[in-house]
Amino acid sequence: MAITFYFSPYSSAVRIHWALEELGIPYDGVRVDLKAGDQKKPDFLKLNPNGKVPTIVDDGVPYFESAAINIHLGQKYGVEKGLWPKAGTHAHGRAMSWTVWAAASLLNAGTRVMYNTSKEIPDDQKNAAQAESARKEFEGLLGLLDAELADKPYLTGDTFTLADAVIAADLWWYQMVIVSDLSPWPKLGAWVGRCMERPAFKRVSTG
């Protein structure tokens, strides 16, 4: 059975699509118009209750949360295929950690960067003050990223895994958005490099 991929473009659901992408598996992609409400209706509720992308439905089962469904597609498909490291390995415990990271951390400081410097959001939402607290927080978790990579070309080793796909994911969104210049960090821009030469990004950003 083919997974079932809800997504929206520009969107945290980049990184599942690469994923995918990555993995060659099969699976079928459902654009959800969060303009148009798609993401609130009932039915996608009952698959995602926080009414969000992305979102998949493998072998009937659905998972939310594009960490948790990156590390789902991960050990399910990418051990074989050498796109996740096997369960009780230290690359094992480097990949889960930095997947969550992304989600926990980076996005969180991200988050906040965009909230208060975004053109879509009223200026009397804005805070200046925290827009610069979270701007240092997120150039010092770059600083962090940017140091792991300082004696690998991946963040597991040698190797590119999935976690190196959600993270670059949100690099490629970020340099629109937050930060265009990674000169500061030079490995983290050299790792950004190799990771977005790969043909399954190519195929998600140019698609």
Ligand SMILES: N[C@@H](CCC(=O)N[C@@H](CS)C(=O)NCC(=O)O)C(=O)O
Given for the second form:
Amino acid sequence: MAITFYFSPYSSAVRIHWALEELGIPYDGVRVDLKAGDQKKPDFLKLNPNGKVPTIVDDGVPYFESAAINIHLGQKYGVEKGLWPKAGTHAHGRAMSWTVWAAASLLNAGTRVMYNTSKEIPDDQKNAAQAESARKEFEGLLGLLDAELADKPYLTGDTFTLADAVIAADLWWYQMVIVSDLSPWPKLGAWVGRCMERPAFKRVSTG
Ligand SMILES: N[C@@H](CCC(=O)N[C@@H](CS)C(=O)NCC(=O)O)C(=O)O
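In place of the form predicted alone, the structure of the form predicted together with the ligand is requested.
Let's see the whole complex now, leading with the same chain.
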């Protein structure tokens, strides 16, 4: 049975869109109109009680949270294709660490920077001190990623995996909204460039 992929452009769903394109597996994309509130309608909430994208249905079973969806897709469809390390290997453990780090650490700091600096948020809801401390934390995390990539082309070694896609998708977004210049982190900048050169990402970012 094909996968149904519920998405909205320029959202956390890009992580999953990229993974699906890398894997080359058949899927039906369903665009969810977030402004119209389609994600809070009863039929959608049955699939994802959080009312958010991305959501997928695989073999009739719904999955939510982009990190978990990525891990599921990687384990089920990516091992044979060399896009996800085999469970039980150290590379698998590292891919899991970075995938969860993206959701729990990088996204957390990045979101706080965005909410405390965005023109979309009313000034009286923003806090300059929090913006500064969140940016410091966010940039510290970029430094840590830069150091990790000092001796290898991809996060788990010589080959690209879906763990790279998760974080590079976030960096694509962060470059548009909070950190346009990656030159202080040259290894990170080069890695983002390598990931974005991939045909699968080009199909996602232009589609
Ligand atoms: N932690 C979730 C975040 C999902 C999320 O926040 N999605 C946003 C778009 S980026 C959304 O659907 N927002 C609609 C809403 O909250 O009503 C994940 O990684 O899947």
